[in-house]
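Okay, so here's just one chain, in C-alpha cells, the form predicted on its own.
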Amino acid sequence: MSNRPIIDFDHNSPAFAADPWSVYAYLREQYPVAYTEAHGGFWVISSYADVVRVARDDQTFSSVPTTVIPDSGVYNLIPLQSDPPDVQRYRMALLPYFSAAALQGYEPQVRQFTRECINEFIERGSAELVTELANPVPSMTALKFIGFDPQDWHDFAGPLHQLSFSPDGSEGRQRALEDIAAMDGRITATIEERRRQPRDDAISDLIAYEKDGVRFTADEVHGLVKMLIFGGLDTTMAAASNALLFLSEHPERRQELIERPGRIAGAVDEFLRFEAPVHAFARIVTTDTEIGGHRIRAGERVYMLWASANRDPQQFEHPDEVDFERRPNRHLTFGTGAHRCLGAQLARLELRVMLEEILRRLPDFRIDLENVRQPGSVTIIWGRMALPATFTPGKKE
C-alpha cells in the first residue's frame, strides 16, 4: 500500500467555498483518497464507490463522538452521532414521524405554511427568499410535529443558520454555540413540561416510548429531539435556496417546470444531487483498514464527500448538468447505510410543495445575483444565505 498523498484541502476556507466543484473534480481525477493536514489532519474520500463503502461500514468507521470536521462543538445528536446497535434502536422510535401516513398528513400543513409566507410579501413584488420563505417553511413544519410553537421558528433556525455559515474560530461560531446552549435549556424544560402534561407531539411520544421494557433516558430523549430540530431546519432551507437560485439563473428551465409541473418531483431530486445541502460527513476509523490502496490507521478520521460523489462521472452521466428526468438518480445527499437520513421523504415533500407554490404564484421571480449572499465556508451546510428577489406583485390567497 502506498504512502499517504498529502493535499492542500480546507473546506472551512473562503477559497474553497468560492468553487468547491472544481476542487472535487480535481480530487476525483488525481487524488480520490488523500490526506490533508488541515484541522488536525484527516483523509478525504471523493469518489462515489469509496464514499458508499465507508458509509455502509459502521464497524470500521464510527460516527462517535461527531461527524463534522472541524468539530462543531455540538453533541448528543441522536442517532447521527451513534453507532449500531444504538442507531437501529433510535431509528425505530423516529420512524413513525416519517412514515407514508405521516407524510400525507404533513403536506396540507407544508402548503399552508408556504402560502402564508408568500402572502406576507406577494403584494409588494419583492422578497428575500431565504428568510421569508426557504427558512421558515421547513422550520415551522418540523417544530409543529416535534412539539414547539411554529411561530417561534426563528428562535431555533437563527442559531442553526449562524452555526452552519460561521467558520471555525469565528465570533459568529461562538455566538451560535452560546445560542444553541440556550436552546438546549429550552429543550430540557419542554421535555420536563411534557412529562407532567403530555401532548400529541413527538416529544411526548419519545418520553413514553418503550421497547422490550426499556425506555429512553433523559439524555436520549433530549438527543432525539435535538436531532429532529437540527435535521429538519437548516438542511432543507439550504436545498431550497440552491434550487431557487438555479431556476432564476436558468429561466428556460423554470418555464419547463411551469409548463410541466409533473417534473417538479424529479427536479427536486436532481437539485439535491447537483448541489447537496450537506457536503460531507466524517467518520473515525476503529481499526486499521485500506481504501484505494492507502492504509488508514485506527484513530484517524475520514471525510466522506457526498457532494463530490454526487458529481462522479463513474456513477452519473453528464454529472455537471441538471437533468430533471435523470433515471436512475442514486445520489448520496441523504447518505446511505444505517445512517441514511430518516427525513429524506419529508425534505422532498417540502421542496416540491415550495417549488409548486412559487412557480404558481411568482412565475417571473428574478433574484438579484449581485446581492446573493454566498457561503463563506462549507463547514456544515452548503446553501445561499440571502436571495433578494423581485417579481410581478400578486394577491394574497
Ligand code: HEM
The other form holds:
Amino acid sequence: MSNRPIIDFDHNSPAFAADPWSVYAYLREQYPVAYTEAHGGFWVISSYADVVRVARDDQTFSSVPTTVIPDSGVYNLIPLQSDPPDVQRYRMALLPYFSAAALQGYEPQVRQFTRECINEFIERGSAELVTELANPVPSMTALKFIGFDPQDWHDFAGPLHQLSFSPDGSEGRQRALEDIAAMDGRITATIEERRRQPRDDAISDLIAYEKDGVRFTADEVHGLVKMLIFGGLDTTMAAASNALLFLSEHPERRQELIERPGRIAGAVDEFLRFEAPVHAFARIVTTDTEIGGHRIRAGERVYMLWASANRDPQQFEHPDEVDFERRPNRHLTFGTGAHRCLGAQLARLELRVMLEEILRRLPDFRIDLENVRQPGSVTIIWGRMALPATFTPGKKE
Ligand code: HEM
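Could you output the structure for the form predicted together with the ligand, given that the previous block was the form predicted on its own?
And the full complex, kicking off with our chain again.
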C-alpha cells in the first residue's frame, strides 16, 4: 500500500470553476486516487474504472447521511441518502413514475410546457433561456406528476437554484436553506391534505403504497416526495443550459441537428457526457478498503467525479470532442449501481423535446456570450445561471 498522495483540490474554489476539465485531466494522469484536505478532507477519485468500482460497491461505500461535499445540510432525500436494503424498497415505490408507459404519457405534456414557454418570448426576439425555458420545463413536468401545481414552479425551483449556485458558507446558501425549510413545510402540509383527500398523483400513491403489509412512515413519504423535487429540477435545467450554450457557440453543429433532427437524441446523451450537470457525488467508507493501491479507512469520504470519468480517454475515444454519434456512450452522468438515477429517461425526454422545439422555432438563436452567467463555484450542479439570447422573432403556436 502506498502513502496517500495529498493534492490541492477544492471544487468550490473559483479557480477550479474556471476550468475543471484541465484539473480532471491532470488528476487522471498523475493522481487518479488522491486525498485533499479541503472541507475536512476527502479522497478524490477521477478515473472511469475507479468511479464505477466505488459506485457499484454499496456495502463498502455508504450514502448516509449525505452524498455531497461539503454537506449541504439538506437531509431526508430518499432513496439518495439511504443504503441497501432500503434503497431497493424505496426505488420500487418510485418505479411507476419512470416506466415506459409513464414516459409516453409525459411527452405531450413536456411538449406543451415547452411550447407555452416559447410562446411567451418568441414574438419578442429575445429571451433569457434559463429562466424562461430550461428552468420551468423540467420543474413543471416533475411538479405535475408529483402532485403540485406546475404554475408554482418558481416556489420550488427558486430555492434549489439558489442552493445549487451558492457556495458553502455564503449568504445565498443560508437563504436557500431557509427557503428549503419553508418548502419542507409545504411538502408536509400537502401530504396531510392528500391523506384526507387523495388525488391522482405521486404524493397520494406514496401515502397509500404498501408492500408486504408495510406502509411508509410520514417521514419516508416526505423524503420520497422531496427527492423527486430535488432530483428532477435543477439537474435537467443545468443540462439544458449546457447544451444550448454549446449549440450557440457551434453554429455548424447546430445546423447538423436542424437538418437531421433524428440526431438530437444522440446529441442529448453526448451533451450529458461532455458536461455532466452533477460533477460528483460522495460516499462514506464503512470498512477499511483499498482503491488503486491506496488504503482508505472506515469513516473517510470518497468523492466520485462523474464529470471526470466521462472524459477518461481509457473509456472514451477523443473524450474532449463532442460526437453526436458516439456509440457506445456509457457515460456516468446518471451514476451507476444501486442508486443509478431513476429519472434518466425522463431527463433525456425533456432535453430532447426542448432542443427539438428550440431548433425548430428559433433556429438562429444567439446567446450573448458576454452576459452568460457562469457559476463561480462548482457546488452540486454544473450549469449556466443565465443565458440571454436573441433570435429572429416568430409566431405563437
Ligand atoms: C440531467 C438530469 C439528471 C442528472 C444529471 C441526474 C443525476 C443523478 C445521479 C448522478 C444520481 C445518482 C446518485 C448517487 O449515485 O448517489 C441520481 C439519482 C436520482 N435521480 Fe437523477 N438526475 C437527473 C434527472 C432526474 C430527474 C428528472 C428525476 C426525477 C424527476 C431524477 C430523480 C432521481 C432519483 C429519485 C434519484 C435517486 C436514486 C437512488 O438513490 O436510488 N433525476 N440522479
